[in-house]
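Below, in C-alpha cells: the form predicted alone, a single chain.
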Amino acid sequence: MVKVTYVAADGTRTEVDAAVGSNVMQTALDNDVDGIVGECGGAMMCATCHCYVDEGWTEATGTRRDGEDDMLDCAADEVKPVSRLSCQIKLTEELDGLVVHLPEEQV
C-alpha cells in the first residue's frame, strides 16, 4: 500500500491508502474523494480526472503520456505544466506519499 494525498481547491486534504498498481483516479473514486469524476472510467477519453501533481512529485510521476495533452485541452479548469490525467498516473512504491491538487471544476 502507498499513501496518496488529494488537496481540494479549498485546501482540504484527504489522505488515503492505495494499492500498488492502481491509479490516482481509481483510488480517488474508491475512496469518495470529491474533485475527481472519472466519467470515462480511465480510458483517457475525457478530462474529468484532471489533477495538478504537486511540484515535489513531478519528476517521480513522469511526463504526460501520449494523448494526455489532447484530452487536457478539454479540461474545465486551467491546464498548467503540472497538469495530468489522474487515470494515467499508475501508483508504484516510489510514489508513496504522492500529493496531487484538484482543480475547482472538472465538468
Contents of the next structure:
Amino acid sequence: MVKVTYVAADGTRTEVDAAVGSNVMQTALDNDVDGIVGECGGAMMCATCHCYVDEGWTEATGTRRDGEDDMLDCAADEVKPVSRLSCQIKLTEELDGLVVHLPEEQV
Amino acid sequence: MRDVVIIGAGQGGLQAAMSLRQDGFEGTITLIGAEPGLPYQRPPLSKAYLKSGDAGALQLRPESFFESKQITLVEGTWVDSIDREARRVHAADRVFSYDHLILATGTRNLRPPIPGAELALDLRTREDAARLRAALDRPMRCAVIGGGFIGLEFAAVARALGHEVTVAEAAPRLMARAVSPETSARFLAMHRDMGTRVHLGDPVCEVREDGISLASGTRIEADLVLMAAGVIPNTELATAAGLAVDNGVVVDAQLLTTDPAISVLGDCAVFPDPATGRPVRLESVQAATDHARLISKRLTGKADAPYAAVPWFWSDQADCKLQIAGLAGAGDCSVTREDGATFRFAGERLSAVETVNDARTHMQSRKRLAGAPVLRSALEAAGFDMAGV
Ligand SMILES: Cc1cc2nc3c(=O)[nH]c(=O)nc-3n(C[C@H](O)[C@H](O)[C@H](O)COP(=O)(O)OP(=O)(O)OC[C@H]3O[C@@H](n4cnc5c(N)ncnc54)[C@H](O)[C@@H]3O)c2cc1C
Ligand code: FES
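Given the form predicted alone, state the structure of the form predicted in complex with the partner chain.
Every component of the complex follows; first up is the chain already shown.
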C-alpha cells in the first residue's frame, strides 16, 4: 500500500491508501474522491481524469506517455506543465506519499 | 421535484444519478438495475478484462459512494411495468413512485433466428465475459459470428492468446455500419496478418455443437462460438407504457419523451442527431454519459440547451486503437490521408474522422466538429490538416 493525497480545487485534502499497480485515476474513484471522472476507464480516450502533479513529485511520476499530450489538449480546465492524465500514472512504491491537485472542471 | 427513479444501472443510469447529485439535486434517487452487483463498465469486457481477468477494475464506483451520495441502488431487480398515470414503476411486488423517470435500459444481444443460436455465447455482461474468459483457459478453436467492434475485439484478444480464430461476417466488409470501406480494409488486413480467418459476405446459417455453417456451405469447426451480431434496444417497458418506439425509445432534442415526466438516455434512446436532425441511436459510453449530463442539467434547472455533443468512439484491436470523432451516415463518402486518417463527408460537410493510433488528429477533430460545419473544400485547401480549418 502507498499513500496518495488528492487536493481538490477548493483546497480540501483527501489522503487515501492505494494499491501498488493501480493508477491515480482508479484510486480516486475507488476511494470516493470527487473531482476525477475517468469516463473511459483509463483507455486514454476522454481526458476527464486530468490532474496537476504536485511540484515535488513531477520527477517521480515521470514524463507524459505517448498520446497523453494530445488528449490533454482537450481537457476542460487549464493545462499546465505539471498536467497529467491520472489514469496514466501507475502507482509504484516510489510514489508513496504522492500529492496531486485536481482541476475545477473535468467535462 | 422530489423523487427521481432511474431504470437500468449501467454506465448511463449511474452517470445520471451522479450528475444529479453534482448538480445539487436534493431529492431521492433510486437506481434500479436487473444485473446483480455494483454498476460496471462494459468496454473492458472485450479488451483488458478478457486478458487480465481483473473484475475489480470494471466497477465504476465503490459501494461507499452510493451511501455518501445517497443514491439508493436496487440491484438484481427487474422492472416489470411503468404506470404513467400514477407515476409509479413496478418490480415484482415492489413499487417505486417518481416525479421524474429516466429510462436507461440499454440493449441486449441480438439472437438471429438460426438453428442452434442458443449454443453460442454472448459478450454483453460481466457474467458473459467471465464465462468466455474461463473458456479461453485452454486452447480453443473460436468462431465469432459478426465482424463488428465487439466480435473483432474479442477475436484480437483470443488470437493474441494463441487461440485459433475465425470471424464470419454477413456484410461484405468489417464494421460496415460504423466505419469507411478504407478503415474496414485496414482492419481486415490487420486481423488476417494476425492469423485470424475472416469470411465476408457469408451469413452464418447454423450453429452446431462442433462449429458453425455459412450460407456458402463452408463449415467451420469450433469449440467456442461467440454471437456478436449486434444488439436490440430494451424498449418493451416503453412500448407497454404507450411511449413512441422506433428502433429505440423516441425522444426530442431535450431527451424527453412525449410524457414530460420521462427522459431516456444511452443505448436505448433514439434522439435527433445534432448535425443532421436525423433520428439516431448510438451505442457508446460518450452518448450514455453526455445524455445523462444533459438530463441532469435540465432537471435541476441548470441549463436547457438542446443536446449537441459531438459523438466519439473507440475500439482497441491488437495494437490498433481506432478512434472515431463525429457520426457518418451509411452512404457518406471518404477521403484517406496518406497516414491513414480517413475523413468522411455527407455531401460537402465533414461528418466524421477515423484515425488509428493518432490521438492528435482525433482530438483536433472532436474540437473542430463541435463548431461550425467543416466543408470539404476548406479541408482540401488545408491539405486535410484539421488544425488548418
Ligand atoms: C463488450 C462491449 C464492449 C464495448 N466497448 C465499447 C467501447 O470501446 N467504447 C464505447 O464507447 N462503448 C463500448 N461499448 C458500449 C457501451 O458499453 C454502451 O454504449 C454503454 O454501456 C451504454 O450504457 P447504457 O447505460 O445506455 O446501457 P447499459 O450499460 O447496457 O445498461 C443498461 C442496464 O439496464 C438494465 N435493464 C434493462 N432493462 C431493465 C429492466 N426492465 N429493469 C431493470 N434493469 C433493466 C440492464 O440489465 C443493464 O444493466 C461496449 C459494449 C460492450 C458490451
Ligand atoms: S480515464 Fe479517460 S483518459 Fe484517463
